[in-house]
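Next comes just one chain, in structure tokens: the form predicted on its own.
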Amino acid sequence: MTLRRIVVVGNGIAGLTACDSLRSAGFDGELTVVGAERHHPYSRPALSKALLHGDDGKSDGALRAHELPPPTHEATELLGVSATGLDVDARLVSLDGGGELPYDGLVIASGSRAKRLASWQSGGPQPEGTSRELTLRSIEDAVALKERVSDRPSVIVVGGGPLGMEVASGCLHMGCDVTLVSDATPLSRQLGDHLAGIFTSAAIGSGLRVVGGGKARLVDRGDSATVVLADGTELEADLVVTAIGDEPNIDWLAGSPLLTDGSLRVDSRGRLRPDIVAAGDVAFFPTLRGVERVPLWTSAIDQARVAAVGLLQGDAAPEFNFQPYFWTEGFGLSLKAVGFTPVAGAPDYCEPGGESGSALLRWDNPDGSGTAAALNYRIPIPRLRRLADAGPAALRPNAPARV
């Protein structure tokens, strides 16, 4: 079947990359993007990494670090419009307001949304009166958070993953009193105990209070927000920021034959069926460690590139050879990592950098792969990838296997 009309549902980085990749691969037909947000694509990582650290690089204090170059794919963009349903037999995407879009090919890149503390605990909607709970997912979230912390309120951050730690670091930078609630060592689930220990020590040294006690629930008592932990501990603050993960935006696909056990599971070319592909935070895909959903910025980009070609070329398209890339910043530390994480134990290779606290690290994983990390260490990403793939020999001849 000739593809003359392709619809892309989702206007985040996966949707943008899919559009660009379709054009680069030779698609010159009708391209339509449906985006629930009213903004052109922007960098979500910048919202937590740059937002609370100074004036975002501009003298007027406006948000700028998140901006991406204007799109060049010349698609018709329906911004502020949500997909509400899909008829795979008729090849129609339903839109809020009652409209429909026909397609020959479909890219599902509808992304994910932030979990809220209330829904995480009960499965229901956020209760009334919990306006003290903020999340950080969109530009609007970022503006609201920056405005709220400008008065230096006391802050509780719930969630010890990368986003929670970055938000906590930014709030400390703004002069807030900050408590982080985490039911495990912060970052341990993402990075492993060795790297998590380094970040947690730096965080505590920067003034962060870290509290365990199990999963939490939120009680808004009017003049303050109270976080109640599973062990009964109660913590009060002016503001609560929850960073407890995300949920794929698949509600509009309810009842669809595309869902397997309630999730979108694509093949190694990003396909759900010959005329439909999916990419980004919304999709589960095959990796060396099984079928996973990997809600990372670079993962969305890499998936979308493969899925776009998979839609156009089918079995002739190259398969996705996924190598994770992750970075985070906070508490005076910067970490870039290539390869699967978390890693177990201390690194098998460590090369100290020229500055105090900087190091280049590598782990030999049980599955035969390698993971390389640069901690406050300046190194081009391609070189870091070579270290992950080939070990210390990729850096210099006769490098020691262990230090």
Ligand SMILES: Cc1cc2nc3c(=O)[nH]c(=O)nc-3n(C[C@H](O)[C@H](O)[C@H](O)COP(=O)(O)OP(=O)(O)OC[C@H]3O[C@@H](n4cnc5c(N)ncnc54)[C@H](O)[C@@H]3O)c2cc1C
Contents of the next structure:
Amino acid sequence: MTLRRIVVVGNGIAGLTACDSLRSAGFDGELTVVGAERHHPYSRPALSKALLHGDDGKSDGALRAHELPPPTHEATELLGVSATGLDVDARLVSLDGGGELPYDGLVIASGSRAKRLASWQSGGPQPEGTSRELTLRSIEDAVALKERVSDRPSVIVVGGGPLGMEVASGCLHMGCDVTLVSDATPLSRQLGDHLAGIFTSAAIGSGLRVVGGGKARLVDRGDSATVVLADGTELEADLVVTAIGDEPNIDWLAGSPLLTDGSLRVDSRGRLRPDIVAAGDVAFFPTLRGVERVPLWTSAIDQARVAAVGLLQGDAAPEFNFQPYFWTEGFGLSLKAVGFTPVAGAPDYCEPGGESGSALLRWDNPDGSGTAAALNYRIPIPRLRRLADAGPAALRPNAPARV
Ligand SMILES: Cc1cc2nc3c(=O)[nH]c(=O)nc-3n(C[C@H](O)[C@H](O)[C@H](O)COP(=O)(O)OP(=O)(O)OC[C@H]3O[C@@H](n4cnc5c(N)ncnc54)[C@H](O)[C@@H]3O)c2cc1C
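Following the display of the form predicted on its own, present the structure of the form predicted together with this ligand.
Time for the whole complex; same chain goes first.
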């Protein structure tokens, strides 16, 4: 079927990349992107890094680190509008406010949202204004958090993943007294014990208090927020920021035949059916390690590129060859990693960098793949990819570009 009208639901990086990729692959029909946020796409990773640290590179005080260049895909952008339903037989997307958008091809890129401790506890949505729990997902969340930390409150951060650690680092940098609650060594689930140990030591050295004690519960006692841990430990602070993971935005697809066991599972070309693809944080896709959701920036971009071509070209489109790329920073450290993580044990290769503590690392993974990491080490990503793929020999001056 010729696709004349394509609708993209979600105007984050996956939606933006899908629009750009559809155009570069030759789609010149009607393109409409529906975005619940009132903004053009922006960089979420910046929200917990430069922006929260207060050094987003601009002198006029405005928050700019998250800005992306204006879109050039010439889609009709419906900003501040949510898709509320989908009829796959009639090929119609329903919109809040009552309108409907017909499509020949659909890209689902509705991303994910922060899980909240309060709604976990009550089993339902958090009642407005009854909790001191802040999360960080949107630019509005970042502005609210930045305002709150500027008074240097005491802060409890719940969650020892990359986001929790970045928020903790930002709050420390702003002069807050910060406690991080994590039921395992922070970052160990994402990176493995070796890298997690380096980051956790740096964090503690910077003044972070790390507390275990089992699953956390939030109790709002009016003046302060209390976090109660499974072992009975009670922690009190002015502010609690939770970073306990994300959940896909699929409510608007409730009851849809597209959902398998409550999730969107695409094939190796990003397809749910020939006329519908999905990409980004919302989608599960096949990787070397099974069908997974990989809610990371570069994963969203790579998935969206594949899905756009999958929608236009079907079986003739290239399959997704996923190679994870991840970065984080905080407590004076920066890390870039190519390949699957967490990695087990100490690295098989370590090349110290020029500055103390900087290193280029590589692990041979049991499945035959490699993971390369640059710790406070400046290296172009293609070189890091070569190190992950082909080992240290690939970095020698006369080594072929790809082995
Ligand atoms: C603070 C923070 C820091 C991060 N740091 C890193 C990092 O360092 N490295 C890294 O790799 N990744 C990082 N990530 C993750 C990365 O930002 C995400 O993986 C990426 O933004 C996902 O893009 P997406 O387009 O799939 O989803 P999203 O960015 O969630 O965009 C989806 C968009 O769809 C909209 N939407 C949802 N439902 C509807 C609907 N029904 N109708 C219309 N629109 C809808 C949403 O409002 C949103 O604007 C970070 C995330 C956060 C929050």
